[in-house]
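Form predicted alone, single chain, as structure tokens, below.
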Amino acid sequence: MEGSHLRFPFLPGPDLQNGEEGRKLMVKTGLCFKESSAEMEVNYDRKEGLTAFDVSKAGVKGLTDDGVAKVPKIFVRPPYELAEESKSCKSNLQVPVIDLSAIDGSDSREKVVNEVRIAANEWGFFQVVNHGIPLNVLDEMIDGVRRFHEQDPEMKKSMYTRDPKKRVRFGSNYDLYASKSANWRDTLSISLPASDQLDPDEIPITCRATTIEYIKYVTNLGNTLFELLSEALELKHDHLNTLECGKSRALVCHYYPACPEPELTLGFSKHTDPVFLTVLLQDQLGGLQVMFNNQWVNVQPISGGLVVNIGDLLQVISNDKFKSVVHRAVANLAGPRISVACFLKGVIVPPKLYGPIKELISEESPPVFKDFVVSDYMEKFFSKAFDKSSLDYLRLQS
């Protein structure tokens, strides 16, 4: 509804749709679009706008359900970012697509390993097909995430939290108060401890069965990918699995509502992943972009395909042989877009020391990173805005 005021009953004081005081408050928080841009610049209070959005517990979908016709100011990217965006180059290249059906034969497996080596070194990203996860399992996972996010808002609000210690939680924008602009997405997060003992009842019933089934398949795929990556590093096939790089996992289920002004915001700001490996399931709408040769490359969805990307921690232990690269998700006029990222995080509890693999270190190739504990790196990563790299925290000075 063009020019209408959003209804946020959690805000104290005057009726937000009527009266001068209500009008001033809506302008101040950036949730009103009837005023002139000059008035909004003078009166806008970003912190109050962020707090108002956070306290609503309704997420971005709550805004779209209220009929928002313009992007609230807390989501609008800074002017310099928008100016850079207008000048940035887009590429028609595509990330490598690797067929895993050939990994059982010695000669064909060597070909796949070489493809993985090139992709992990040059792109940091690749897509896999014929990976062993049935298409119906992928489709049902997407449908389950959709059901969760599109259920009665009050059910989701009961799970809303910013507490990272909660193993299952609903929220919007992990870095809401640290970022320069909020992102146009909501998220259901499910953390899987190393013990694998997650009570199924903790998972929302709307996606419980599909999530449990998907986790089994993607865990097995993760083990296969670590074998191929080990061989790509010319190590024994079980090297990365012996290091337990996939021991702890997190399933992060994103919901990107249709955006009325996608050119002003992002679905997910540019970032790298603070993990060993990410396996991403995305629907057919598209929106994921990877930075390659200083250009944004669209990762076109492939039916039945999964996106795999190298995380920061694998770049560290590979001693820079594999690359964790910047990526983002754009906002879309159409929607919702749904994606499910499985993060393979390694051993978190009890603390385990990781560092550049000694077999990859030599006089000609000295270590370029220091040793680390996963939980310390995670804490560093989540203490800042996502668009700031944390790898320099571990990089040794030359």
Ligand code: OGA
Given for the second form:
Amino acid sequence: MEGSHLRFPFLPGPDLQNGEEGRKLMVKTGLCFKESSAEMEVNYDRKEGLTAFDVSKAGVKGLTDDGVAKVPKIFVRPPYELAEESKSCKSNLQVPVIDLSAIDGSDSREKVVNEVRIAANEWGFFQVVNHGIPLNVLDEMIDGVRRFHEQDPEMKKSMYTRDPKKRVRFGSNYDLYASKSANWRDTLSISLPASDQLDPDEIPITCRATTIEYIKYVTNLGNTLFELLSEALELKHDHLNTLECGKSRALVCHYYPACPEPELTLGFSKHTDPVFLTVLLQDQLGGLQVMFNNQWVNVQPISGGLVVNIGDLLQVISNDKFKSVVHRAVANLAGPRISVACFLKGVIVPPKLYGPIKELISEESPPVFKDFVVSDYMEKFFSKAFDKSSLDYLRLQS
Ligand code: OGA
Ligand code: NI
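The structure above corresponds to the form predicted alone; please provide the structure of the form predicted in complex with the named molecule.
Every component of the complex follows; first up is the chain already shown.
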């Protein structure tokens, strides 16, 4: 990925549109449509289009700030995908909503655990309400992310990178050079490795205070969810926390600008999350969809609610009892939409061996996955387009 971007270090940056040469380059790379479509087809060079977008460091918001009226070609989904989309039916189902206010009474806790078991097994997704994070903390986190993405573009450009080792990074489409079509989305990610805590000064000032506050709450909620999930697997309540499934975390703060032609592209291509568990905060616009019975189901925003989904790694250690389910975000005419995913990734350094939990293995239920270390799995995931699953790499042949 990195190599292909080094091949065109000479490409102009933000003032790409200026002058005849710049205009030709924009047409050739599909970042501009002021040319007949026949000429565009002939001249279109995807690799150069991606590079021109990448070196602009302005992300998708840079394009919408410039007033693009059409979705540039690098974002347009392949024809077979668009054709499939028009055939697919949409469902009116709802992912389960679980009220966590009942977890302190023993009878009512059992009911919650049952709901979690069914949701984690059948849907891989649920929403939680009365989870203990105050509404103002959620709202301020969304506002902080909005401030970050809407600040002076030059500040964001200085943080733009594809280097996964950077703890705090701004970027657009981490799988830009691997995917078939780019997504209509920019992202700020903040990694919180457990052993070596992040210096607060590394968090952008525009969202620093709100992020620090939100992390405290969402970390606690993660522990509570791992307790409920342990009980749902009929393990001791602290089993998943003893495995330190929530140890290393990342806050991934997405900004989905309004899109002029939303039916041609996606905000986030279909994927599963390469982590143990994800807690997602979304604003009230909507756009997240999950696959259920081969249909896309909208995850309706609930004021004060949070979306929880099982990641690949929890599917593996639960030995298929919980499911990591495909989901995506559609692009929308209205916008921006903001969401914040908190990924709970387990122990990364020093490498820790995880595998199907022994207590869940028996003669009738043999292991269906290999053991793994988290960093190897992540590396596999990030070395390809996100819409290709990595789970098969750990699945044992039956
Ligand atoms: C993710 C994700 C969905 C959303 O970050 O992995 O699926 O609605 N996000 O932003
Ligand atoms: Ni996801």
